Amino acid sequence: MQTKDINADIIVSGAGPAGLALSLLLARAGLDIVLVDAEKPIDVNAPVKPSGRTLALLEGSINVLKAAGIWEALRPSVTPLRNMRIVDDSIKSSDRIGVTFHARDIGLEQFGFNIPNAILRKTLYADVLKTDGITHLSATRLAGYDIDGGKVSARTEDGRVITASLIVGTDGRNSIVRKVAGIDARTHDYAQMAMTCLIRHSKPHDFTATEFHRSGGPFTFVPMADNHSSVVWVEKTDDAKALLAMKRDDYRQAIQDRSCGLLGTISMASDPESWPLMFLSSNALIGERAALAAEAAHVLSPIGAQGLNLSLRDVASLAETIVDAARLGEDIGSATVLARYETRRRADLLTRTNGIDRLNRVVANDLMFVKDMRRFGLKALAKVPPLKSFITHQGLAPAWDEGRLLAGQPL
């Protein structure tokens, strides 16, 4: 059992994405850190396996990583994201309707940048171990903590004692922060499930992602490198057990049909993986010098891509409110600096988490005049230019709580 105490200004627990990203983030700005990750340790040396899990940085959560060190190590594995095109194919008996977005068309050259999970996380957690101010624990779970003399005073499952002014909850669904400082959240089970692989293809998918919409929910190809996509394909969890059953010929051709020809003969290039899905929105963002941020906060449908740039900008804006109130001598976990990240994330969240929610349910609805709605929305979409850009901005960036470090600009 390990009994050494150690004390810091920070406790992050989760090691995600998110939790590297901050935790980078604050160290740089000379706060000390302490990471409790309960994952096993990277070899940061060996290659990441191929897998169809990726994700989807937009320009905001770029400029994030640029501003935590990482982008330029991540370039030579990202593909841009040049075109968005959504098609509706609920009817059988009907055409299929859809529309496509360009990037060209609002002046980007491309919407963002697709990136391997894996490979996101294995650069940031190289970074974390050569970064100065960060004590990473790894293998290490969080059993609970208290509040005692206006400090966080944090117990790991190992025995250790850690002391801060402030502790993060970044650690997922299940969140062990979000619990101890008694913050509800609201949930719901899609009874869906999400199932990803990585296919190779034998048409160029010009850098263009494709989202089906079908009754058992959106079907998606994701643009990766080398004529490769990542299918991220979600089904009632009954229908999804099923074909996850499927040999693994089996499971190919089942793609192959669902993919109207669009990539031409598919093969494919890693085992599929799968995951439930369900929606869970924090009731607050705060308690008592702790402050919750990512998938401990929320959790969506991976419908339109933005569970992780919403994390992101929790991380961003936390960053942000923790290193001003640092820099003007203010204590970082107390109440008055906590409520300001909570007052800036309230819009966004509200809104983003609300409306992916109501779109996973319409994309899911079996009813024929809720079919009949999303066949005119898309071919609205279609014949009104100005509706057409407008939603496609809507969709890169919100339309507040930009802060510095969405727009590139130093923390």
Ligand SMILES: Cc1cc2nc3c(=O)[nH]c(=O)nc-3n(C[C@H](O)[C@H](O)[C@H](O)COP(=O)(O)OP(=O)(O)OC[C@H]3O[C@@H](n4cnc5c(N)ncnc54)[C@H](O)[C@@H]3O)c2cc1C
Given for the second form:
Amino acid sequence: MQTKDINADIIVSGAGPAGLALSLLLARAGLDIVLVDAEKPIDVNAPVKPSGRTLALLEGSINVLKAAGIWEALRPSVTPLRNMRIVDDSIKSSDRIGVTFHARDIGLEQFGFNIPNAILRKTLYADVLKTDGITHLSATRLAGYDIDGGKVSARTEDGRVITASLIVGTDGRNSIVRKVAGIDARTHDYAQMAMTCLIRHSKPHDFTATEFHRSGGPFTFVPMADNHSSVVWVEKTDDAKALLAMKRDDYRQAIQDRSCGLLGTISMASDPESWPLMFLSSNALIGERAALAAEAAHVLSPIGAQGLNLSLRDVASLAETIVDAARLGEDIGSATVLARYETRRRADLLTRTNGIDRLNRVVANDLMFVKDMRRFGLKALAKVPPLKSFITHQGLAPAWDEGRLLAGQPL
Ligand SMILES: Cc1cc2nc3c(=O)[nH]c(=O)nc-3n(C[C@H](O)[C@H](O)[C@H](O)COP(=O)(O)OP(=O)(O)OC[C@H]3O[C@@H](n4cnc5c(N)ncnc54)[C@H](O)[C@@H]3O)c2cc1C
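For comparison with the form predicted on its own, kindly provide the form predicted in complex with this ligand.
Entire complex below, previous chain first.
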């Protein structure tokens, strides 16, 4: 697209999974979208490199992907998550405690699916390219925006000017939209890194994701097809760097040692990759003619696999709020419309961001009394069926404001 100046209904800044899914939902409902992304275009025909960076997405998130129109294309690459096991592995192995949650106990076939991150992004991206109503500008950053005459006027680094009624920031932890909108965020550095890789194993995983709670951080196996699993391993930064510097077979052996024999003999199926972990929670989700969603508003530890699940709930709420307003002939960027989005998301975001932050600190804590509390909690879960059933339901999604998309209904 060579045009310098573009008019649209909505500017979406950032084409990670959240920005791509939101653009598809809005465009399919008839709105004109300009999606701006700093990354180079993805070659949708190139094969995806094996990687342990996968996303465990719960039932509601899958419904959002179905509404975005990409589920059939994703299906061959996903693995069902039928059971979730938590093991406290912080004391000596003879005292190990575990509790397993089964999807069948709450009448589901699976809690959700494990999806390779690169395949999710490529599949969303391929659909964005062929969807009418989305102008996709890649390899350029949104540089800033002004509010002028009841419109957003945004500039890209390569000199384009885009005018719209609303701008949405799905541009990640350093969101330019959050900055220009003047929305502050609470942040802290966990001084931890997440290491991921793909492994092959001799024993079946029985479609069970296992999260070991260890003092450096959680260590998790998430099932993939054909006796493969992805590993998400969180450690304090210095320890992670030392592990990543190991020879590949020593790294494999370290995984084998931490696996408690659950998966039999383990071999590496990809190189390890790593990400520094931080916490971010924005003080608001909306500004003048601006809304934030996904990691522009909240960044969590991967413990409990909540990050993109929470983000897709933002995406679903925002899409419903905007599309409903457009159908009623309202101004989609008005304060009244945006306030509905913020109100819908407040409780879920507050409980999940604070809950995951607390869980990450508790799991990584070496103090004996904290370990005892943690073990007491797990024992109670294992022994009190109503408590276990309550947690199983709550782990899936909030009980409030499910909305149409999360419930599998059309937009
Ligand atoms: C190891 C690990 C494991 C995880 N596992 C899970 C899991 O199992 N389940 C789960 O739900 N979540 C998981 N998560 C969280 C999940 O990966 C993230 O929440 C999700 O990928 C973030 O997507 P996003 O679209 O919000 O942001 P991003 O993917 O960060 O996308 C932001 C985009 O905005 C672009 N951008 C930035 N600035 C600008 C600008 N100025 N102009 C234009 N574009 C810009 C960036 O280039 C990028 O493309 C995990 C995270 C980690 C680290």
